[in-house]
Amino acid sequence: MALGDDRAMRVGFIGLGIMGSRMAANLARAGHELTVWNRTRAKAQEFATAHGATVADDPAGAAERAEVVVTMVVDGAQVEEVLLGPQGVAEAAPSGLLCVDMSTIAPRDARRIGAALAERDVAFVDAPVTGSSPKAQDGTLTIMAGGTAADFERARPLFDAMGEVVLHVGELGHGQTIKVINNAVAAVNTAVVGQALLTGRAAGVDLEALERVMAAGSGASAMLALKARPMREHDYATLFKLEHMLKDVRLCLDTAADAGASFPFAEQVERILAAATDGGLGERDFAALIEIVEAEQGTRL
């Protein structure tokens, strides 16, 4: 049967953290052969225990026997490190090997790897996720793959483990350029529900009361949902880091710098979120924006 049918796949798996070992689990789950790096060992050999996979010595034995290749790792210059580094995925690909980049980068740097994979005869396709640690859990991640439709189509039965909605984007680079606009949009959205909820505190309202009526009208969204209730009892429990969103949102502008576009909110809520970082909430989840909100109005939720 040919790349694309429903069948198990050969697949190296390279970053197992929040994300990715969520990710990698619902692949095991679907019954594809899983051969496994993390640059923390034991980390891989813990998933490898819990899921059947093997762990591999570097990125290149995670390719060895690949049809596929996953990456889910912080930003573009990990993902230029395991794919085209020192026993880097490029060193042992096999011929027709796919590699699928899950991590959210720069849409330039996607692009620039990507053509020095296909120097090697090795295809690439960019596909971010959105949706956050419980949707990767689940397996209802939101995916947006750019790339040729023929290698979306080889990854398809992949994407369709891990994520509920699927979607061909674009040329190679789109994935990600539509992923760091929509994680730019989430983290403005968070810091207005924060200012939202503070002006309701200072108004004296019942917040509770406020926020139902906001998930209920006009005011609804994702981050209210998710974000309200650890802004109001200040939990920064981890499911997408500070951080990563502050590198996310300068993706963001420098994608719309390339483009010739503004984005002032989003140069506002990456002021927020590198004072935060400043402030040592990097590691906390981004809902920690609060903090910096709250001293900048001189009160507490």
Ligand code: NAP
Given for the second form:
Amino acid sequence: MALGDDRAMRVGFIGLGIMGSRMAANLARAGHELTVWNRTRAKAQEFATAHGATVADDPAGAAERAEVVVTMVVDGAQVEEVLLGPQGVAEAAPSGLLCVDMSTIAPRDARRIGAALAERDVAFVDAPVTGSSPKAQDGTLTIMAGGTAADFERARPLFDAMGEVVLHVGELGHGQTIKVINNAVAAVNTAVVGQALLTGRAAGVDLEALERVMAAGSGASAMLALKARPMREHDYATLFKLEHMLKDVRLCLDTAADAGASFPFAEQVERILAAATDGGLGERDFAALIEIVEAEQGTRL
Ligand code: NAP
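For comparison with the form predicted alone, provide the form predicted in complex with the named molecule.
Starting with the chain above, the whole complex follows.
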């Protein structure tokens, strides 16, 4: 439902990929006024035609009239480039601008970018998301935000339009820390579900029965629900790119190392995802990791 004019915000939105295009569409549907920029301009134009947004020529153009700029690109280098690089957001930032990065990037990059923006009087919140494109589409993402409570509250109307579970999890960078730990768990769990299915297949049990029992009991997980079927059918239509999952698992391993912790299961799944990327599966859904698990066991589901 559209907001009344008093609650509508002027939003710059940067990055209209699988996730960003759907999240920005929910902001437009909620009545916010969008100026969008995307590296591949045609996608921005297509979005603007469908949702009534303005297309900017560069990231600075998306910022010049904005109260909040949202970024949804791939990694820390890209966030830094669009916010702080040439023709970046900081060059045109109106006084009091708030930047909200919803990409998944290294926690230490989020802190560094936040400090650089603070020097230019621009506020920053890291607010990564979980839930793949269907939840981005429905506006039911889980959003975990790090930053000050005041900045979180400023962004909350936007979060409410994009998410269902919206949490202020702590200081700047803690959103990303929680996100990369979560994604490492999802990747490990997907590989475990694949190995379980292969074990069931080898033992000759009915895989439908195995899946139903696990789903109803202590073997249940979001990855069982979402990835067992694509793995069994070798259907890797992309909801979440495998190369992005590899990025996130590596970010988790770096975060663990920085904290003096170890995460050996994440190390194992990093090896599987790296082998899948080397095998040309990086742009497919991360369910494609089953190809490596199968190759290692010399069998197929
Ligand atoms: P995607 O479909 O690959 O979209 C990436 C976006 O970043 C596109 O708009 C792309 O522009 C832009 N981009 C790429 N390289 C760029 C550069 N050098 N400079 C400026 N913009 C650049 O990825 P996605 O699935 O939407 O994921 C976006 C972020 O959300 C990632 O950090 C990912 O880890 C995270 N995430 C994804 C999911 C998911 O299920 N898909 C879930 C949670 C979090 P072009 O159109 O020009 O390529």
